[in-house]
Each structure stands twice: as C-alpha cells, then as structure tokens.
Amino acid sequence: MTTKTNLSRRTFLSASGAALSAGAVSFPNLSIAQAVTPAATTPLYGPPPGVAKLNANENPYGPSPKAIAAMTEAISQGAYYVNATAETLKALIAERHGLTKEHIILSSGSSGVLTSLAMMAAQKGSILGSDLFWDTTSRMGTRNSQHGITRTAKTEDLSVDLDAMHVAVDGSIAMVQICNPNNPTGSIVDPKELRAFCKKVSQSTMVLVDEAYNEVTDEPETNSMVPLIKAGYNVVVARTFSKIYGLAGMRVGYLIAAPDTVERISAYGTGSYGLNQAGIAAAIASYNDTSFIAYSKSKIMEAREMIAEAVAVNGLSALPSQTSFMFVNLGDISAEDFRLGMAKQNVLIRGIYQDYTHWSRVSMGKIPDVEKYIAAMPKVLDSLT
C-alpha cells in the first residue's frame, strides 16, 4: 500500500529553511558517522568494535594509501559522470593483456556483469557448473528463465571435475562456469588442464572463468585464462577490485571477452551506469600498486598459516587454499551451529553451503581478528561436542 501525503515540495523547502535558520538541524564538529548515528554506538562503516568480521572475503588492509588519495581527489569531481574516467581504467586493463578497450566491460563489482552474462546465456540454455561454486549471479540471471543451473556430481575431494563437465556439455548448455580458484572451497584447477578444457569446450559453448581471487594465487599469470581470449577462443574472464585490492565497498569489477561478446552483454544493462568517480579512481590507482598487492598477499598467507595450524591442533582438517579464505571440515559438527557459536564469541564466519552441512568457510582478516577466531574455536567446538 502506498501512503500519500499533502506535503508539497514548497512546504518541505519552507520548513527545512526555517529549521536551518533556527539552528534545529546542525552537526557541528561531528563526523559523518556521528551525524547519521548521533549516539555513535553503531559504526557507519565496517564491523562493530570488537567483532572479527571473517565472513565476506574482504581485504581489511585496503584501500591502499594510493587509492585513498585518488578517491579523495575524485570526490571533488563527483559532479561529472564517470564515462571518461572509466575509459582510462579500461585502457589500463587492456594494455596489460595486449587487448583493446573493446574487450573490456566494467560494472559495479564483478557481480553486475556476471549477472548480465547469466541473463544472456539463459536466453539460449542452461549454465553448467560444478556441484559447489559461487553461483549467486547465475541464480540471479536465470531466475526468470526456463533454463537454470546444471551441476556435475559431487567429488570426494570437492575439486572441480573437468572431465565430468566436458561430458555434460551438450546442446542444452549455453555456458560453462568455472570459479578458479573456487569459492567456497579455495581450491584451484591445474592451469594446464583448465587451458586444455577451455580450448575443447569453447568450440561448442561459451566458457566463463571467474578469476575473482586470481591475484591472491601463487602464480596469477600462469593461472589466468585471459590469453585464450586474445587467441580467439570463446572464453570470458571475470575479475574484481573487491578482493586483493581491498575495494569491496567501492564496487568495481570487469569482464574480459571478445568485443562482440562485450557488445551483446552490454544489452543486458551493465556498462558505466553503476560506477562512480571515487571507485574508478581507486581502481586506477590500485591496478599497478604492486607494493600494496604484495603486502596484502603476505598478510593473507600469514593468516592462512595461522588458521591451518589451529585447525590441525583442534583435530580438524581444511582444504588447501589459494585464496583469502579456507574451507574447514568440522567432522560431525553442523557448520550452522558452529557459525552461531562463533558469533556469540564476536567472530563472524559463514554457515552451511547447500548440503555441505559440516564444512565451514572462514575469511582471512586482520591478524588480531584471526587470533580471535583461533581463540574461540576450541571453546565453540567443546560446546558442540
């Protein structure tokens, strides 16, 4: 139900002006967060004090100093649309890979363009993926379609079964989607095997490789399938500035594909419309910030080693990870019960994925937050056994 009022724009402006004149609306010496939440008990940005936020694969060490400086400058130009700035970022990405700007499409995080890609694929057929992968955008893109997601069978080690995917490709499959490294498992597909798979399968259908965590892996260039695009294969690669660059809140992602594919995806609503000057400026400043990337990777690896040791000490196991998170096998304990128990200890992690009821994903946060996770783990495990 819509509620109508008789408050006209003129009445509102008159009332607002009177309030301002009387000093009724004033936030002297207050930060934005305090102005919006005067009690200052709940932060406007990020987790509450004392809470370890390890549930969203964010990089809390970002944005980098260069990105912050660029954003500070960019907000003074917020009156202007972002198109020209976006072209600069596209040129940077294209130059690195020896492609053209026409091979690049930007969006609000990689989610925007991935959803549009799924919508495009769903016009022709289903999307094929492994049993467990980051399927959020594929579910969104196919929800109003007669086609959906086709999944290969579970594997004992939770790996991506390329052979099974190859066999499953038939006339009903419009796109194959592979997350590499995979989310939530953290595992990576051997690059030689994945490259051979993409070459074969792309002859009959499009192959999407979501490389959101590529920069976190030990060998980013070796693991990337972008060279196949340059070679003319029907492959698309998605990347984001949300992970290693620490810009999850600034919403900048992109997809690399053949120019005609980019043009077709653009018809489904992506492009510069969801972008902003500050986010693009931060992405430009971050793209070649090798020192910050190296620093972030070192902290992620430090945290992974700490959690891997804690998992072993508590008699559990975890999958090998090439990402900023780990997938922990809790044995007979419910991942949702574990999540709730950790939340009571002010540690936020993920709960159950599909029917993987005993697997728990934890992100790599700041070291003190990881230490909080490690300290809380035995307490919660003991309470659940």
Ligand SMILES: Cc1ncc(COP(=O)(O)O)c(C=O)c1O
Contents of the next structure:
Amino acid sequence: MTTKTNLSRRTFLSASGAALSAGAVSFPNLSIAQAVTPAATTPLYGPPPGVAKLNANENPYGPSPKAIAAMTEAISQGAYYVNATAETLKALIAERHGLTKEHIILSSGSSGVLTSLAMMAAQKGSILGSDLFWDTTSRMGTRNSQHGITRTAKTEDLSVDLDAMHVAVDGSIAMVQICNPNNPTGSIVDPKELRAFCKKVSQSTMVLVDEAYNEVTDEPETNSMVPLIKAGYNVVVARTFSKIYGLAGMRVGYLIAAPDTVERISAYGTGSYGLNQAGIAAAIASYNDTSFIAYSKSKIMEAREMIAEAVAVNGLSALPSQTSFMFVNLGDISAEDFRLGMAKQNVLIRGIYQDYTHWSRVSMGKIPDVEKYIAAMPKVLDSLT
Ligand SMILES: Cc1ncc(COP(=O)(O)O)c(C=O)c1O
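Output block for the form predicted together with this ligand, input the form predicted on its own:
Every component of the complex follows; first up is the chain already shown.
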C-alpha cells in the first residue's frame, strides 16, 4: 500500500487549473451545524447553500419522486400509529428474500436495531470486529457493559482479515460483526470466503453482517449473506433505507434474522416505536423502485471515477470502493488537517479514524459537489505540504 508520494503537489496544482467557486462562504470550524452561512439564509433542512456535504454517505439524489409522493400522502395519516404500515413494509422485504414477516425487525434507521443487538450481545460477552469498521452502535450498545469490542488487525491491503477473526473467536465473544462493504474503507470481502466464514463461525457464535451499502455494490445478491438465514445459520443481516434509497433523514432500517432471534432482540426496545408514517411510506415506495436505484448507482459510479482520477492526478491513492464513499490515502498529510482545510473551502469530509491518521473518507455527492471537492483538493494539499 502506497503511503507517501514524492511527486510535487505544485506540479499537480498547475495541471489541474481548477478554480474554486467564487463567493463561497468559508468557515473555520468544522461542524456543519456551525457553518458560518448567515443565519438568515441557513435552511432548516439539509446543507447550507454552497456547502458540499460529503461527510455522511447520504444519497443526495433521494428521496425519489415516488417516495416524495408517498410521504406527502402519508403525513395526512400522521394521527395514526404505524403498526399496519410497518407490517406492509415487512411483508415486502420478506417476500423478496423468501422469508416471513417474523424474520424482520424494523427500526429507526438500522442504528436502532443494531444498538439493540449490541446491547443483547453485551449481556453475554464481547463483540468481535475488525480494527476499523462502522462501530457506532456497538460502542453504544456495550457502553454500560463489562464487555466491549475486541478488534483484529486488517490485512495489508486494509481488507477484513477473516482468518484472523476466525482465530479470535472464543468463549468471550458473544457476536462477530462484519460490515460488508466496510465503512470507512469501502472495500468488500469476497462473498465465497465470507459465506464459508459465516457458516463455520455461526456454529458457535452469532454473526452479524451489516449490509448498509449492499445495494451499491456491483453484485448485491451475490454479496448478500441473507440466504444463510433462510438456510438456518445463526447469521443476522442489517440493511437500511438511508443509503441507496436516499432516505437517511426519514430513519428506516431493518434487521433480518431467525424468528426466535427477532423475538429476543425485540426485548431490547426495537419494533415500530421509532418509526413514523412518512418514513415507512417512503420506504415502501422506494423498495422496488429499480429505476431510481439504477440512477443513483450510476451517479455514485460517475462520482467515484471522478474522484479516483483526481486522487491520482494529485499523486495520491485510494482503496477500491464498492460503496458510496472512498477512503483516500493522503500520504504524509494528516486527515484532520485536510478536513479542516477542505471545510474552509466549504467541502465537508471526514477526518481521522482511530489511528488511520492519514486516511480521509469522502462521500459521493451530487456531481457539482464532487467537482467542488476536486477543485479544492490540490489547493488544500498544497497548503499542507
Ligand atoms: C455501515 C453502516 N451501518 C449502519 C449505518 C447506520 O445508518 P442508519 O441508522 O441511517 O441506517 C451506517 C451509517 O452511516 C453505516 O455506515
């Protein structure tokens, strides 16, 4: 893995010739909530005008027109609890996978049910994950427990090391968690290897596969571990409407698991409590909207190609991505300094993850926002070298 470049950034800068957009509002602090766009023009929802928000892996092409129409209709029924609507969504999801509604738990984003799952696991032991994965809910779920997260190092190319994880599974581990594709690295585990791993490890320990970005991958069906649930393995799979469906703000996600596991997890406070009519309506309308999904995917791929090229032009490298974000190796530049510099250019990206101090994650936004990132990149890199 390349960690450093000898190429002069100035060379690349002069080659890029990209000008930063005139009149962009700059803000020294990093938080989107504190963006210095004057209060009078700050919108109540979404990023302030002129800000490229590339820090949360949202799909800015959503909600789809069908989802918007469904939500508009659903809000007039906001007086009613969601139980019946939730059953409709569960039935849709179950039907696709040849499962029953009893295999599905809906929650407020997948975060809701992932947290419950972590709380349940923490009653028994630790959660085993790779050194860097989307661990927010596992950290929350284990917070008040004597058990925590046990981590295994990645392979040299920053892939999840399944062999190392297998070796690390012992009596102290209550659940193995694999984020596939992984956030923040964006890489995916070979589905055959992951399937074999799940089959072996689930004999002794529950395996959670977080498939938040499954629909973004080149081969969603091949990459999914859901069929293992149907085959009776102790595997659970989390999915969300926050990513490809463009509904992050509507908070709908779900877990697929064996019915008895669903019952046990539900005791930790999931179910329809965190859901709302508009969110479920949007999810139902989006679930089989293949043209919206294909459009979003094509835009994500277009953005990925643009960023991959810009990364190379600036003498850097990035991990191959099967997701709506990329993990860029900044060589000897701190990811936090880079984030600060980019924020000053109104481009919001992620900073340092744990000890991955020189790796920077950027989400695929709309093409003009990606262009903003590309234009700002050489300028910020140059200011840091
Ligand atoms: C891998 C992964 N899983 C789960 C989530 C949780 O998302 P949500 O609660 O919106 O479904 C995220 C959010 O970024 C994620 O990256």
